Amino acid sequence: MGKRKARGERTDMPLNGFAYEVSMVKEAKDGKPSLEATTLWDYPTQSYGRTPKGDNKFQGVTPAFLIWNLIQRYTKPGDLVVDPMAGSGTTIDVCKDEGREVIGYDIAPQHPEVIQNDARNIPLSDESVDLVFIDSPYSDNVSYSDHPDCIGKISCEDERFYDELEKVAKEVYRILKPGKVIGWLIGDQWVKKKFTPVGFKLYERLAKYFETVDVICVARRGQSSHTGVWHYRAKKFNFYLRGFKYLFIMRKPAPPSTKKPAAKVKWAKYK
């Protein structure tokens, strides 16, 4: 029995930081990610180990490090995780790596195991999901797909993109277990000179279901604009870059407990 165990102390945490380093060590050899303690996640590449997560190229793609520590945090193996606009299968490929059940749905499917839906009507049972994950579109500054339904043919700039959000929002609530989580990533938009608050007008919408968690800052890799080019232009010309993403990790409420309050005692005054 360790000293620190002796001492009844949490035997979970590193001693210092030299015990920290040596579990980063271990980490990167098992090919897994490091799990994230600030509200700031930076990743290199967008995948990890020795199988691709996802894919790469696809438009949008999300980062799988990202998807490994909201399950870690928030899941344990068994749960049923959903990601209703899955894409290329990034949720799906992490969490069959991490022994999680998984269901990807996207109203064009770029995977094998992906099931073509549309999110804003997911064919669950209301309340039966652990997790729900979703990258979803960020304006129609992207062709994500063909289909005539897809959210990402609607301008952030159009209050209709917000009402057609709202409406995923609805269904992940009604299929979520009270108490459980959902992670939805969302950038802004700076098109044409006009900057659009994207995330904080999700935000908006989101904080009439859920609470919230903790606001993630993610930052932006494998863009077009990562060029010298595109640098020069936002310094010549006076405007931004968008460098990171939000990452809105709420909860859906639990209901009040049923438990009746404990008795009050009495306590007897002496003089």
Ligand SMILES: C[S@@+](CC[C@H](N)C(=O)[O-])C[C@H]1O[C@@H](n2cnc3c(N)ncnc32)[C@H](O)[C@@H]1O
The other form holds:
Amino acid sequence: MGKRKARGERTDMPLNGFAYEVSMVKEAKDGKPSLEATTLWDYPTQSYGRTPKGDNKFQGVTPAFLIWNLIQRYTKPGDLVVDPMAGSGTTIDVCKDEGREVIGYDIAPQHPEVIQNDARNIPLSDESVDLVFIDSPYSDNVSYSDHPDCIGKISCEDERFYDELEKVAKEVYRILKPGKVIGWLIGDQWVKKKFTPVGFKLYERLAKYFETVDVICVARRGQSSHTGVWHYRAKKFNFYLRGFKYLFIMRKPAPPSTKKPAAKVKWAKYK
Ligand SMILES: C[S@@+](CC[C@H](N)C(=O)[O-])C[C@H]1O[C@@H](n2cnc3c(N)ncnc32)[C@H](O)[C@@H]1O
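For the form predicted together with the named molecule instead of the form predicted alone, what are the coordinates?
Next comes the full complex, and the chain you just saw is listed first.
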């Protein structure tokens, strides 16, 4: 720990007061991840701790750190978390570990507790859920299953792809309690010399229903294209390899409060 000055400032902080190295410590001593403070999230591994979270061999598995961060910030123990495209069950494993109620669905489940269901029709009542997390397909680049209703069979160059994801967004809007949050992870596509801004196109659809809390840039690691050959090709033929995904953190608007405004916070207390 750095020495403290009389006014409570750390003397070993950089001049701008931003200790980036603090957020790079991903796993705290108790085996849990640490809470992110910036909008750049970069994880060296898919999971943390001694037990697996999801299946790191499943193509498209979500970084467990990311789900851990969302539930720490936007839920409390006992809250209900739903993942309508739960795949190998990373959301289920993280939530159970953290004392959250959780339901995971998928069109082609890869985890014993994930329930088979289409995300465009979620069997839950209106305004019953505290947090939704979705890591959706972002084109037809990965073969998740042979199920004909897999949205990952539709190309992101086809407007139908966004129409189907919008149906999922509408369902999420219906089941979320007012004021509660959805985290949606998605990447862009660059194939055959053509860039498709999948993230921006999905964001336009989500913004019809939800208010934006923030947009996180999640570094993409463990990609099959992260090899010397692909890096060489990207430089020689003048294109870029995908380096990040977007995590859209959005909120279902809450009706205006009828409560009296809370007493003013005394900021002096925190100086
Ligand atoms: C990126 S993977 C999710 C990974 C998951 N979060 C994990 O950690 O294993 C996307 C998932 O969306 C599912 N999916 C595609 N279309 C669907 C649909 N119509 N309804 C529900 N799930 C769907 C796929 O089967 C696939 O498992």
